[in-house]
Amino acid sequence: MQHPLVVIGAGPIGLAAAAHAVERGLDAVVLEAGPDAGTAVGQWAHVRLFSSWAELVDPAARRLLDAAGTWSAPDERAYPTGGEWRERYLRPLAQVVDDSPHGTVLYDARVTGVGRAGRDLLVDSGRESDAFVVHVQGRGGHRRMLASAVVDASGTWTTPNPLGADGYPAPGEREHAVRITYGIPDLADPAVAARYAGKHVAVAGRGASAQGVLIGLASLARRDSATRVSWLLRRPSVGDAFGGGDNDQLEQRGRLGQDARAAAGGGAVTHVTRFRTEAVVGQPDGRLTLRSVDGAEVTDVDEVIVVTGFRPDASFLSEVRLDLDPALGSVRALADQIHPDHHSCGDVAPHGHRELTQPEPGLFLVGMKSYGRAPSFLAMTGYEQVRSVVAALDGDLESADRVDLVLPETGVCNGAGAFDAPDALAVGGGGCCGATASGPELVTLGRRAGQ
């Protein structure tokens, strides 16, 4: 390639793509918005995650990381926390890619923008062989890099979902935002917990999010019972929220299904049901109250917990041609698969580098970025995306094409499209996180025909 392959984001996808075009000689940046490798991981570096180490590490990472000498491999059979996954793998992986000589790690190194060089949307000419330019606002000001390629991997931490209903900040929402909190707190840190200790708590969102939050509500309830917490979900009633228990392949989630399960059953956990925020209204004493689109009201509210997702961003994308799905805002081509509304847990065909190209050649959205706002994604799809891409970027299709996959069952069901109907998307009785009867399928996906 006449240029670097550009990589968009140093979180895990961002790295193992960096680390693939590596180990094939290939000229890689990797640009991160943040001061560090695994900025987005930070700002959750107390949440455990329920994929053990051997479903975390990247096997190319892996290997740079394991030539270098001097990284030591964790536990397979751990789960480590955010931080840890970012102490002990990410930041030491930027830093083998940042030392080999077909890599760069920048920081601080905002893109502001892709295209083709010279060239705005409307151009047809040139848009198969000229190079992109990628905008760059970092540490020196504002630049123009050129690449032969881009790989999107930013993510969608950035850009939470708000608490209104209809997509946007509800009225109020931007005004009181010193009361609202978007993610999961730290609540086992004392000066934390002290900010929701003897308050009244509302929880906006009902996944693995929302039921890490009501753990540590509950178990900040037990210490001192005047908190309490409302549960707000749009759906009539919790239904099967908290996933698949025991018979989640990832043991992890389907242990916090069942603490959350405990925990929205205690005495400090009141369920609001069909609760859709249109206003958060501030009270003469400094309090909020959130009102629903049907009139309802919760009063009295001391703090807000939204968890209710994450959306991609594709402001900076906007002179390059993108096919994305309307309502999830994924690529195109998983859409369907990936549908929190009808899709079953784990069923996620293999994909690489075919399903991933836009209509814009060499630009591919990978990662968290590829799902849209789909809740669903796994580290190790991600780094099976990426082997894909990148060796399709280097001529490889043979190995390109050849793209393996095995997903366990995730606990992942319905999503917020279903809401009025909680129950419609069960699968025999039992909802579509049950165990399967044969387990996870290896599945691979060999060249096509005519391809």
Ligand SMILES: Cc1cc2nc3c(=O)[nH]c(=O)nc-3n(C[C@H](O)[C@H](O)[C@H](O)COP(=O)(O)OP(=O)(O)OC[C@H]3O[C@@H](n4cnc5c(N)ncnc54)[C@H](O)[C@@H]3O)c2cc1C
Given for the second form:
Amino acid sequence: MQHPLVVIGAGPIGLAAAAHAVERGLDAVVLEAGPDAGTAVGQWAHVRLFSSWAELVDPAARRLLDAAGTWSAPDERAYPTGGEWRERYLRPLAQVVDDSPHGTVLYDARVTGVGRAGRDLLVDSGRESDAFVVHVQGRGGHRRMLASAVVDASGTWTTPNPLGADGYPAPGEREHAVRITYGIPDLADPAVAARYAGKHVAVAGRGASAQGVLIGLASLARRDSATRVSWLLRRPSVGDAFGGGDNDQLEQRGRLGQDARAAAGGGAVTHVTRFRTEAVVGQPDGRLTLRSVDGAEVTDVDEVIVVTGFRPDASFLSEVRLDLDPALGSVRALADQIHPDHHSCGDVAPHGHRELTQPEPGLFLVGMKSYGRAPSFLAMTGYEQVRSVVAALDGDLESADRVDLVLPETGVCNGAGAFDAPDALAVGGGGCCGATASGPELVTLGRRAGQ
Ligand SMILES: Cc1cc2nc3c(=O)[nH]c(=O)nc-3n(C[C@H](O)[C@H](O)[C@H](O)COP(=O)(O)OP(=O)(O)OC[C@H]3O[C@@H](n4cnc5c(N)ncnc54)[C@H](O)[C@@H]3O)c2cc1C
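For comparison with the form predicted on its own, provide the form predicted in complex with the ligand.
Next comes the full complex, and the chain you just saw is listed first.
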């Protein structure tokens, strides 16, 4: 390649892409907006993953780390926190990539634009052959970099969904931002817990992250009985939110569901179903009233925690040609298999460069971002994605088209869909998220469909 491969994001998948590249002797530059490897993961450092180390280390990354001789591999059976994932794996990996003669990792380097050098979206000529240009805002100001290929592994963490049920921030949501938190506060941290102790907290969302928040708040309520929680659900019932329990192949996630069920059933938590936030209104006493589209209200809210999922940021991809699913914003070829409304979790076929390729040759969306708004992404899926993509960029189609991945039954994907169709929520009832007792899908060495 005349120019380096540019990888956007030093998260687990971006760094894995870089590891595969340097292992193959391809020059790769990783651009990370944050100050360190795993910046996004670091923001949920206190959350324990539901995957064990065995599922969280990319094979090429492991080979690089082992070869460096300075890495002590974690116990494969243990379940790290986000913080441990970053400290024990992502940071050392970024270091060995950067130490490699083929790898560079740049921090405080935010990608603000990707395009074809000298050509905007409209121009056809040269799109197949000319270099990409990547606009980067960093310590030295704004600069352009040329790239032979671009792998966008920028995740979705920086663009959480709003509280507003229309998909836009509700009127009042921005104005009252001081009482609204997006994501998963570390309730084990006394300083953070103090913000919520003895308060009326509204929690919006029903996925694994929301459940983690409920567990934390229920524990807080045991210590401070004045703490109360309104759990806002768009659906008519809790449904299968707590997932597969003992049947969940991801054991830790099954346990999370069980703990969340206990937390949600405790006296501190009130379920508020069919609640779709239309407005956030300030009360004279400074607290908030949340109003639903049907006029229902939750009053006297001190704090709101919004855990309603994430969406991809395509704003810096406006000058490249994309083929994304119109609902999910995911790579279009994946949408049918990951849509939370109608896919059976666990049947995501392993996929690689052919599914991920975009109309803009040489550009790939990978990792969490490739799933758009779908919540069921697993790191091991991403590792397989970048193994295939980098092999294809290296011209090694034999390896790029080969698949060797065992996917666990994802069991519960906690999607946002079907909130008015209780029947669709029954476990095993055709919609997504019905936990099954079937074993993992074994996919072995073979060619992808259509090969
Ligand atoms: C709370 C939580 C728990 C999870 N638990 C599991 C689990 O147990 N098992 C599992 O397999 N998966 C889990 N996941 C899902 C997934 O594996 C992780 O989200 C993983 O971090 C995704 O990796 P990524 O590299 O695609 O994105 P990210 O980790 O989000 O990394 C993207 C990086 O890109 C950077 N970036 C963003 N925009 C730009 C830009 N414009 N320019 C430059 N850099 C940019 C960000 O700062 C970030 O460092 C979990 C996710 C969450 C949120």
